[in-house]
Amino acid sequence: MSNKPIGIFDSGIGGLTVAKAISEELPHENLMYFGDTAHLPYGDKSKDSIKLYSKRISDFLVGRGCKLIVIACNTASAHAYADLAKRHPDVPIVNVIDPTVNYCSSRFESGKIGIIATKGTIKSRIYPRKIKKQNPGLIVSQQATPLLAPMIEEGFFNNNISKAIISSYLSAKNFKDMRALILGCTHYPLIKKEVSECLSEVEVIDSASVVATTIKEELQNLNLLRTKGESVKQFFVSDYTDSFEKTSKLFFGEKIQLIEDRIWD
């Protein structure tokens, strides 16, 4: 069982930041990634559509023997996690929200926590609800940042354009006196440095690294951790484009070969 892959999925390319973090934390683990490029982005899709897409992709990954499934998308984590946990009771399901909430709730006793994310994640209010439930002493302020994900996908970061957009979002009045800011989209680790430069004495929380640590603990508890051997990585997309394959290097940090599997046909 330990040799079976970890399954990871997202609406497209953003979840590769999570895959990269898992690869660094667990270098011997086999990975199987699915990017639903036919339906990206999930941030502006209906709740029912996101549930439908997530169920089909999880079936794809479980059918190929994945020992654990990671929902590497905040919007899908908000809307589909409960359904997937019921659909696949014998396969551990990890979302990208709960590990980040647990980290914040245990690290900060009081103060303000900020969140930037897609419209879908912000509208769900899942971060404020979960954080306040675990730690009522925390104040949670959130802001939809819809320009960031497409900006990052197009490679516009670490330049004057991205700095202006990020600075504009972070200057919101409700973000004043924050102790920490959650990057609530798996695209956002790529702009963590720029975000940190805009915020003095504010901890910027990268959900990808927090999730990777959680997965390691989960696999250890289940005696499913792979501790030796070369890692085999497979990357699937529901709609292949050359530009997507080139851009994926920005997210994963190395060139990857994408396999098209039109699961919607």
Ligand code: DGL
The other form holds:
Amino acid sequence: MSNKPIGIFDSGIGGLTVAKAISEELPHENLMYFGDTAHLPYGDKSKDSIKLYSKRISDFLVGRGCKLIVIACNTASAHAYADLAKRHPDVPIVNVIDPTVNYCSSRFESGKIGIIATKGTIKSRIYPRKIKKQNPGLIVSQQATPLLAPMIEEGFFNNNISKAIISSYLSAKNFKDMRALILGCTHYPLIKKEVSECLSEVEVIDSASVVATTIKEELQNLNLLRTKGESVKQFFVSDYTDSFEKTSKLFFGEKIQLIEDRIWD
Ligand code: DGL
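Starting from the form predicted alone shown above, please give the structure in the form predicted together with D-glutamic acid.
Everything in the complex follows now, all chains and molecules, and the chain you saw is the first one.
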């Protein structure tokens, strides 16, 4: 059972930041990744659409024998986590929001925490609700940043235009005097440096490494950790894109094989 892969999904390349952190923390684990490039961006889709996509992709991954599923997307974690946990009662499901909320609530006792994320995640108010429940002393300020995921997916960052867009979003009044900023979208670690450059003395938090630690603990508890052997990584997309191929190779090396599986046809 421990040889079975960890299933990971996102709308596109964002979840690769989580997959990368998992492969660093758990180098022997086999990974199966699904990028739903046919439907990205998820951030502006309805809750019902996200639930539908997530159910179909989780069926795909569970059907291929995945031992644990990681919803490596904040928007899908916000809208579909409860449904997936019910749909696959025998497979542990990990979302990217709870580990980040736990980290933040234990790290900060008071002050302001900012969040940037897709429209879907911000509208759900899942971060403020969960953070305030764990730590009522924290002030939470959030802001939708809908241009960022499509911009990153296109490989459009580290240039003057991306810098201008990021700095305009971060200059929002409600972000004044914050202690930390949560990157509430798995695409955003790719622009973490640009975000940090706009903010001085603000801790910029991305979920990738805290999620990887949570997965390690979960697999350990279930006795499902793979502790030796070479890792096999498979990457599926619902619609081939150059950008996905480029980013997955950048993260995991030239040898990876990208398979287009048009599960929606
Ligand atoms: N990476 C995803 C998230 O964390 C989705 C971004 C998008 O497709 O809009 O929300």
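In this text the structure is predicted, and so the values were computed from the model without any measurement. Shifts are known only where both forms have a C-alpha. For clarity, a rigid core is taken as the largest C-alpha set superposing within 1.5 Å between two forms. Numbering follows the first chain given and starts at 1.
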Would you say whether F9 is displaced between these two forms, judging by a C-alpha shift of 2 Å or more on the superposed rigid core?
no
Between-form comparison on the rigid core puts the Cα shift of G253 between these two forms, in Å, at 6.5
Rigid core fixed, the Cα of T241 shifts between these two forms, in Å, by 3.3
